[in-house]
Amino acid sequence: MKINLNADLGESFGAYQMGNDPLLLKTVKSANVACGFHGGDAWVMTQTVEMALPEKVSIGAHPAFPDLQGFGRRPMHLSALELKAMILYQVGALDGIARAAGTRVSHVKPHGALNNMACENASLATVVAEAIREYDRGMILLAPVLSELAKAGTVADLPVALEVFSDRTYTDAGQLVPRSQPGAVLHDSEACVDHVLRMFEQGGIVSINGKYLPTPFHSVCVHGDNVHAAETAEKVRQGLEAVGYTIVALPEIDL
C-alpha cells in the first residue's frame, strides 16, 4: 500500500527563518514550496528545490494570496482574472527554478486562506483548477478531502490527490476547524500520529466531535512552520510504515 507524506516548505524569506526544511526533506516525499506571496523568495525557492532533489522529494507549488504580513491566512476577494494570473505567476516562477535544476513542478497545493476559501466556494475553486489546467493539464492538484476544490479539479479533468492533515482537526462538515477556535491545531506529535492512524483505521475523517465521514485519501500533510514539524513528520511516517504503508512521492500514487 502506498501513501504520500507532504509538507509546506520554503516559507523562510530574507532574514526570516521558518521551520527546519533540511530535516523535513529527509522524511516527507513531497514538498509544497512557497512561491513568494505568503513566504519564500527566489533564493529560498532555489535552495529548497536543490535540497529536495537528492532526497527524491517531488516539488509542488504552494501559491497564496499576496499577504506576507498575514502569512497568507487572511481572506482576500479578487476577480477571477486577477486570481488566475496570480496563481500562474507563482506556479510559473517555481517551475522555472525547478526546470533550471533539472526537474519540474509536479503538483499544486493552494495555501492558507486561498485554500480554505476554495474548499468552500465552488466558483473560486473552479478558477484555481482552471489556472492549473491552463498551465499544465497533467499537473496534480493536491486538494483537501470532501472539498469543492477537489470537485473542481475532477471537473477540470486534472489528476486530483486528496489530502488529510496530521496536525489539524475537522468539523462535523469535514472542513478544518478554524485556527481561532480551541483544539484546531494539534501541537503534540503523539496526538498527530493518533489522529492520522484513526483516519486510516476508519477510512475517512473523524471530526473533533467524533463524527465519521468516509472518504478516500492519498496524502497526509504536516505543516512545516510548526516548531515540532520534523518530529511529527518522522513519527507519522513511522506509524504509517508500522501498519504496512510505503511512503512515496506524489507522482507515484495511483490517482
The other form holds:
Number of protein chains: 4
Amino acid sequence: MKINLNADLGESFGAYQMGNDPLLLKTVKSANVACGFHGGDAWVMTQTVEMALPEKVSIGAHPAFPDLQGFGRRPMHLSALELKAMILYQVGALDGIARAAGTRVSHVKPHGALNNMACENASLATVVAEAIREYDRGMILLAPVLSELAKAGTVADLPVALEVFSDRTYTDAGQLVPRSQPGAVLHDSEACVDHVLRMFEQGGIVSINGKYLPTPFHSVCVHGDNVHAAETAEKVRQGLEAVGYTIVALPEIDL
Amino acid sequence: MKINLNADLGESFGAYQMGNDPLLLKTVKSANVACGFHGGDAWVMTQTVEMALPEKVSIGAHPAFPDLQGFGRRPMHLSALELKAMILYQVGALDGIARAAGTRVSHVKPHGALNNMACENASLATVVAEAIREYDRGMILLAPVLSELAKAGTVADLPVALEVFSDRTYTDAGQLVPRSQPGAVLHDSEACVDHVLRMFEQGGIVSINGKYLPTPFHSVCVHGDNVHAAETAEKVRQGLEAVGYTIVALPEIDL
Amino acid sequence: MKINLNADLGESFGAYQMGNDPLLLKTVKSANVACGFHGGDAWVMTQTVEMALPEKVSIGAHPAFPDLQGFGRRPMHLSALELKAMILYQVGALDGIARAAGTRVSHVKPHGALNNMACENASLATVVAEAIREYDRGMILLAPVLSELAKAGTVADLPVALEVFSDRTYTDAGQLVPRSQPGAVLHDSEACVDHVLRMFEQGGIVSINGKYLPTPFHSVCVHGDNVHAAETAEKVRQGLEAVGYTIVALPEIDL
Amino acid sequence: MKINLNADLGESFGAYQMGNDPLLLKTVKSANVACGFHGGDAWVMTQTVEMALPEKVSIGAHPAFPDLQGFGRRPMHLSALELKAMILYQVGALDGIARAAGTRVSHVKPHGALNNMACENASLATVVAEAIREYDRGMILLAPVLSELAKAGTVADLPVALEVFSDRTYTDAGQLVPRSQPGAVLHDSEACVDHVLRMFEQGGIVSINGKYLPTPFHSVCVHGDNVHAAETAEKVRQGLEAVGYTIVALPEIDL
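Taking the form predicted alone as the starting point, write out the structure of the form predicted in complex with a further copy of the same chain.
Then the entire complex follows, led off by the chain already shown.
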C-alpha cells in the first residue's frame, strides 16, 4: 500500500520568506515548486531543489498565472496559446534548474487560481494537459480527484496522479468547499488526520454533508495556509503509516 | 569554408513589437532568443522558436539581468549564486518551449550588460560558463573574440563559438569601442560588409586604429540597433557567400 | 460650442516604443497617460507630461490592472480595497510627475479591461469613482456615455466628462460592439469622421443597427489601435472645426 | 530636547509578510514607507498609512531602485533622468495614497542600494535631492549624518533631517561599517541603547575605533534586520526618554 504526500514548496521570493520548507521536506515525498510567476525565484527554486534531493523528495513544477502580487490567486483570463506558453516556460525553467542539480521535474501541478479554474473549466484543463504532454509525455499531472483537470490529463494520455486534500472539505459534487464558506478548511491537526483516514477507509471522498463519492487517489496534499502546516503534515504521515501505508514519491506510484 | 551568422531575436514583449524577426530569420542561421528577463515573453519565445524551425535557424538562449524596463542594458550586481540560478532559469525556460516544439536550445549568448560585464570580468564570466556547463556540457557558448567570457568557456570545457560584430568597431585591445565614443557603430550597410570582409581576409580583427589582432572566429553578429538591421544582415550574408563562405547554423561549425 | 478630443498616450515602456505621441499631441487636447501598470514607466510618463505641457494638452491618469505583459487587456479579479489602492497609486504617481513639471493631473480614465469591466459592473465602477473622489473631489472622471462608470461618477459627485469613440460602433444598448464582432471597429478615416459628425448632429449615439440613443457627451476618443490613428484624429478634429466646434482641454468643458 | 525615531515600514508585498509594523508604529514617530519598487504594494502602502495616522507617526516615502526580487539592495546604474523620474513616481504614488487618507508625505528617505550609493556619490545625491525639490520644496530629506546625500539636500535648499543608526557602527570617516565586516551590526538591544546614548552625550558619532566626529543629528533610525527590531526600538525610545528627550515626528523638529 503506497501513497504519496505532496506539498507546495519554494514559495519564498527574494528577501521574502514563506512556509517552512525544511520541515515539510522531512514529511512529504513530492514537492510542488513555485516557478517564479506567483512565488519563488531562480535562487529559491535552486535551493528548494537542492534541499529536496537528499530527502528523496520528487520535484514537481507548480506553474501559475503571472501574478506575484496576488500570489497567483486572482482569476485571470489569458488566451489558450499564451497560457500554454507560460506553462511550458515555467516547467522548463524549473527543469533547467533541476537538470543542473542532477535531477528532473517529474510532475506538474497548477497553482492557485489556475488550478481552481482548470478543475472546473474543461477547455482550460485541456490547455494545461496539452502543455504538459507537449513538454514530456511521461510527465505526471497531479490533479484533484473528480476534476476536469484530471479528466483532461487522462484524455491527453498523461500519467495522472489524483490527489485529495488533508485540510479541505468537499461539496456533494466532489469539489472543494469554497474558502468563503464555513467549514471549508480544517484547522485542527487531528481533524485533518481523521479526514484523511476516513477517505482511505471509504476509498473515496466523503462530502461535508456525509455523501460518499468513490474515487481512487494517489496522493494527499498536506500543505495548508495555517502556521501548523508542517506539524499537521507530519501527523497525517504518521496516521497513514500507522494503518500500513508507505509514503513514496510520485514516480513510485503505479498510475 | 563555413561560417555562422547570428542575431538577437524574440525581443518583443506582450503588445510591444521590436525588431524585424521574420526578415532576419531569412538571413541568419542562429537566433539568440530573449528569455523574458530583458525582453521576450513565453508567447513571443514560442512564436520565435516556431518561426525559426522551418528556416533551419538554430536556437540559442539570450539570458539577461532581470531588467525589462532597462532592456537588460543596466549594469547590476548580483551574487554569483543568484546569477547562476537566473541563467539556468532562462535557459531552461526557453529549452522547455523548444522541446515542446520538437527542437532544442543549442547555444547560449548572454545579453546586454550581462554580456558586457562577463566579457571584462573573469569571475562573472566563470559564473556564466559554469551555469551553462551545469545545464548541458554540450551546449555551445557564443562569446565575443578576445573576451574573458570566451576564456571562461574554454576553461569550463564548453564548445565555444567566437563571434565578431558586423557593425561595431574594436579598440586596440580587442574590445568593442564603447557606444559613447565616436565611430563605435557603423551605420552604413556597405561599411559593415567591408568591415566583416576585412576581418575574414586578415584572419582576425582590425582595430579602429588599424591594429591587427589575429583570432579565429566562427560567427558574425549581424544584429544592430539601427532600422536597417535586416538589410545590412542580408548584405553581409551576400558578401560572405560571394567570397565562398557557406552560412550554417552554429551546431554545424567545428568548434 | 466646445468639445474635447482625448487619446491614450505615453504607452511606450523602456526600450519599447508604442504609438505616435508627438503627432497626436498636435491634435488632441487631453491625454490619458499610462501609469506604469499596463504600459508607460516613470521616464516615459515624464517625457509625455513634458511634451503635453507646451501643447496645452491636459493630463489625465490612465490607470490599469497590473498586467504589463497583457497590456492591461486581460480581465482580472481583485478585491475592491486592492483595486482602489492601485488606482490611487497610479493617479498619485502621475500627479507626482506632473507636479514636478509644474502642472497637475486633471482627469482619470481607466484603461483596457478595467475600463470595460467598470462600464458594465456597477460595483467595480463605484470602486473606481470612489478612488478618484478620495484623491480629489475636483478630479474629472472621463467615462463612456451610457456606462455604469459614468453613473458611478455622478453618484460620487465627481465632475463626469462623457466620451464617445470615433472608431468604434455601438450596440442597440449603447455599449461598444465587442472587437470580436464584425463591424466593431471603423478602419477608414472618413468613416470615423462621418461616425463622429453623425453623433454630433443627432445629439447622441446611433447604434450599428441605426437605433438612436440620445445622450450628452463632452469628449471624443480618437485613439485607435490602427497605424493611422494620428491621421484619423486630425481628420476628426478638422471635421469638427469645420462645423463650428472649438477643441478644448477637458478642464475647459462645462460639466 | 526633541528627537525623532524613524523606521522602515510597509515592506510587505502581496501575500508576503515582512517586519512587525504594528509594534514599531507604537515606538517610532516617522515611518519610511516602501513605495512598491523594492517592497510594498498599493494595498500595503494604504494599510501602512492608515495604521500610522492614529499613532501620529509622520509618513515618509522610501523610494528604491526597481528591484523587488533583490529588495532594492543591488547596486544598479540608471541614467540621472530615469532615476529622478522613478523617485518622483514613487513619492507621488505614496502621496496619492496619503492624500486619499487625509494626510501627506512629509519626508523622503532613499532605500537600500540607492541610499548607500547616494551617500557616497555626489552626483547621484544631487539627483535624489533635485527630485525631491521638484516635487515639493518643503519636503524633508532624511539623510545619514556626514553623507553626500545630506550635503546635496542642503545645496538644494531642502529641509534636511540628519539621522544616526542605532544598530550600526561607524568608520573613522563617518560612514557605516560595511555589513561584510565584523562589528558592523550591533545585535544586542543594550548595546544599541548604549551606542545611541553615547552619540547624544558626545554630540556626534563615535567611530568603531573610538574616533569622535561631531555632527548634529535629528533622528535615530531604529529599524534593524534582526527579529528583535521592535524590542530594540522600544528600548532606545525608553533610554532617550529617561535622559529627557521627547520623541516627536520629523515635521516637529526644527531643521
